[in-house]
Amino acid sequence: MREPLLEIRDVSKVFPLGGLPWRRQQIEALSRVSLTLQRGESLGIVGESGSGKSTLCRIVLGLARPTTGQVLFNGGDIHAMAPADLRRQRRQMQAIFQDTAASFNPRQSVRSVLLAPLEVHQIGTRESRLQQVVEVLHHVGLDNSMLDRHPHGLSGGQRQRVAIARAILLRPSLVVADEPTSALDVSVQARILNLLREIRQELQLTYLFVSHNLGVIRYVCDSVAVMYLGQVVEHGPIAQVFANPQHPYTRALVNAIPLTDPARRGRGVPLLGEVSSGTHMPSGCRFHTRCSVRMELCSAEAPALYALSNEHRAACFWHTPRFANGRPDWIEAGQVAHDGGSAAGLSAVQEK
């Protein structure tokens, strides 16, 4: 089996909060997240605000350190590398941020913004650097007239194209895109998404693509990881997850996608209550407080990610063999890798 480009191993991140020593609290932004990204693959990360998507991106890029766990890029742990080695690796991983207005220095022109990565990594001569900048601008659909403009003189779509140009300028292996289209008009979003797809094919890029929009994820990505309160609750190929979501939270998200044909709408799984506070995580399964098919066991123990097929996994006790007789009718579980249920609470299986 070929070595993955990116491997996230049991990554957790805890942010301490202020307060008196005996009353200090903390927020667990990520809890034992494990994901693998092969070269040329596009993995989508989806979830509500506060699910840990942006924190995961920052840790992958080396902008934040995990509390526990490892991030392997090209086989090396980026958080254990010497600064010089990490600097070399960062040429191979670039980012596209959500807020284009904040991701550029307002005093710098487009020319300065795009020349900076080449100068930092000492690539080429002054003349060849400028030629590369012009070429990459043309690649993203902009012309030379943009070189001397400043960010405030560009539209949102133009700023995002400059951001994409900056990300691909060094010919990276991995591009981390954190909500790259959420601040754009719908018509502009479509053009940017088409551009991202074209560039991925032309340059054979690998994407870690974050969005709260399932439609965007389905259009751009090959596989998807659904996150809830810092944990991955479902992970699998786009076609499988969208056609037959196997976690109640994923099913609720998929059923919320607007469809023009009422006959194609799936059976809804309602979400109960509100998202729990990051400082007071629910016991057991973190989703059980909002789940319409929860069992007594769900409030006591946290489910593992059960394998439904070679690539599709879901963190729900309904996929264990011992609950086969009482499964909701939309659950169509395949062969599970193991049974993670315990004896606690098995005698009282009830929907609430």
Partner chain sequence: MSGQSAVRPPLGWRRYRLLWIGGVLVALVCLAALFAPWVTPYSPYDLDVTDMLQAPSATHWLGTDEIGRDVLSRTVFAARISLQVGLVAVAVGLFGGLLIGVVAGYWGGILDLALMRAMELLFSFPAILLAIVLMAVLGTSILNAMVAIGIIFIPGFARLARVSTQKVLRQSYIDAARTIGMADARILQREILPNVMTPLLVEAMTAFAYAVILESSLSFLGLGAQPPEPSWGNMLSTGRGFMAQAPWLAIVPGAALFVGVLGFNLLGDGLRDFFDPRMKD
The other form holds:
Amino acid sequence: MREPLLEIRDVSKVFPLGGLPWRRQQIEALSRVSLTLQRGESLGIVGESGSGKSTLCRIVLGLARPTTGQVLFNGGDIHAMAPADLRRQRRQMQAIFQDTAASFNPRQSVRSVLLAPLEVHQIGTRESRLQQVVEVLHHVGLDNSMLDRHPHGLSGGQRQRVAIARAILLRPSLVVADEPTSALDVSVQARILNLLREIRQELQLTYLFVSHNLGVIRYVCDSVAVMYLGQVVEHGPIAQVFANPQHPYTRALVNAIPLTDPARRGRGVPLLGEVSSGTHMPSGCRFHTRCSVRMELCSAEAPALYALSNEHRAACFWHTPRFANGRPDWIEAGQVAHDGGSAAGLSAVQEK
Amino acid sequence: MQELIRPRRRLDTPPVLAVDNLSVQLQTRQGTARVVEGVSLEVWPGEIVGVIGESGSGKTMTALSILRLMPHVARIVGGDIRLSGTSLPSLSDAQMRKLRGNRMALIPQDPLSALNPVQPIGRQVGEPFVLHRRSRWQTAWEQAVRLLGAVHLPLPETRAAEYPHQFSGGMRQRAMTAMALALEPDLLIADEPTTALDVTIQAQVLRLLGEIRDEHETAILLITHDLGVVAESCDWVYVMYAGRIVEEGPVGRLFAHPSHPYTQALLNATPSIELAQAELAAIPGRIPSPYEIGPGCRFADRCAQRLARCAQEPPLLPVAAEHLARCWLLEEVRA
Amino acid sequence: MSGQSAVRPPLGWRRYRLLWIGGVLVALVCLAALFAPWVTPYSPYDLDVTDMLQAPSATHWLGTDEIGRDVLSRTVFAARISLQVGLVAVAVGLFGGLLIGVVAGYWGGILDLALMRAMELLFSFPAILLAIVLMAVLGTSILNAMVAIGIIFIPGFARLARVSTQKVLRQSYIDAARTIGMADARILQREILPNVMTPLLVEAMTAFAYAVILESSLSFLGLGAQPPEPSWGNMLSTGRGFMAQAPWLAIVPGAALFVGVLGFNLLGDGLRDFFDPRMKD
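Next up, the form predicted in complex with the partner chain in place of the form predicted on its own?
And the full complex, kicking off with our chain again.
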């Protein structure tokens, strides 16, 4: 088997909150998340507020440190590297951020924004750098007249093209995109999504693509990981997960997406309640407080991710043979993972 | 299924809200911006009417003009707005204040900035009773608790005493909805009420709006940029582009037979969760600046089906009964 | 820079009234100081005992002092001292504060805690008392007065620099810079400093005005400019003794002080509006 490009191994992140020393509060933003990205794969991460998807992005990019766990990129743990080595590795992994205006220094022109990556890594000569910048600018559908404009004077779509240009300048292998189109109008979003798909083909990029918009993920990604309160609850090929969701949360999420078809209104009963706040994490399965098919066991014990097929897994007790009787009709039987630990996150089914 | 989308009851009641040929302009240093032009729309009792458009369409300015809450550089330069027969533009500011929160109410996009952080929720939800009905605070509080229960906030007695920061986004939006409902207004205007919310919470809030419509026969004007939200919750829809209504009709009909090239393009540009789309049909170009609007069809520059006639702006032409679109293609087809 | 001016609206009078009034007043004071030897009718040091305590007249427009020196000339020359004090003190405060504030804001943690507690300690002394203590340590001279005033300014600038740094750090363009592999030094120089400087420059104008007042106070107490060097403060101090016979001795430097301080304050407020993105529509 090929070596994966990115391996997120059992990553947890705990944020301390204020509070008195003897009753200090903390939030577990990520809990034992394990995911693997093969070269050329495009993995989508979906989840609502509090799911930890943005924290995961920051940890993968080396902008935040995990409390425990490792991020292996090209086989090397980026959080164990010397700062200079990490900076070198960063040529290989680039990012497109959410807030298009805030991701540019207001004092820099497009020219200096785009020259910076080449200067930092001392690529080419002074003249050849500008040549490269112009080429990349054309690649993302902008022309030379942009060079002396300021990102803040551009439209949202143009600005996001500049952000994409900045991300592909260094010819990375991995691009992490955190809600890259959520601030854009639908018609502009469509153009940016098409561009992202094109450059992925042309430059053979691997995407880690975060969005709350399931349609966007469906359009850009091959597989998807659904997160809820810091944990991966389902992971699998995108068509399979969205057409036949195997975790009650995924199912509710998919059914809550309004379709542009009035004839199919009210497909599902809306999910009850709200996401628990991070300080009062539910016991057992973190979703049990809102789950329509919960059992007694769910509030006591946390389910592992059960393998449903080679690529599809979900963290719900209903997949175990124990609960074959009374299993909701949409849930398929799964196999207990090798080491079947109870609160084991994805590590339980890691291919050894 | 036929229950899901209600028919318009044009015959037995007059509309609650009738906007007639409304035009709004902004006067700024750059000149005059024609942000809303010749907009006519109606909302009947017991109906959720959607106004959909992207940024720059004029949808929010239309809503704010109805409430007279637009920014000070905006002026209504033509047309009329009638609330149950009363013409609003001729009213004084004091009379408008009496109407707002009383006979028409707003559910804003960002409930956190609309709530006072240092007052308990219950006091804020009950405030309309004190302002408009001269109730005592004690009675207002009891009413607030009742309303919070009516919008399905769990434990309304306890929650009423809490402050906005203790509420989640969805709960704040419920509280705002309770406040808007307080005096049983004839008209609710919801400006992107679910944009800041997670999808699962959005589904709850949309369901709540449907309940309000059904139980109180309230007329609801829903402003949104999300086609899915309209398809999921509205009975009737107006599509706006560059200050103009370009298509209107019953939701079922309009989504089944989108007839303006812009509506079609918008639908084709929306990524679907159900299909593996080969390519999203992107709309080229940009929305025209409201400062430089020519005499032609405002969508012509971006339209794939442009005709020579499009140098002149078409009127709203009939597509079918009750379904109109502002496009010359409709005449071409017929000819 | 050319790209930025395209974004910025023209400096209209209506929009930037404060900037204009402040600018004109400050320019007036600067020009007076720069061309003092040429614009003044007499030397500020020449005394003429026959002409003591003369009221304003055609020969001495603003009268003479108790040893017959021309008050107008002395007031104009005093602007030189005030501007020097302002420049040196603000430079000391700005650079000291910038260094401490940016370091504390960027690296945070224990360093931040230590530096900022030290700043608060410095801040908790009344300014004039601290100046007197510093002068006592450094010795009485006009240069030491400038440095002392500058040290007083350090905590203010440091706090502002720290808050601005933290605000910039939260912007995602810092994440973007890290992601392309930029090292800390370069991030500080390219991304942080230019964005932190704007609020500091605005604050510098206000500090400048305050420096002029502080210098006058020190001179008034005899700790600043030493006679016969004229300064608005020591002129006020001597003029105080002659309020009954010769009120112009105190009124003239007082008015000059007022105009200078007002000018720098207005310029500071005007610059703040000018840099404020919200004012730009």
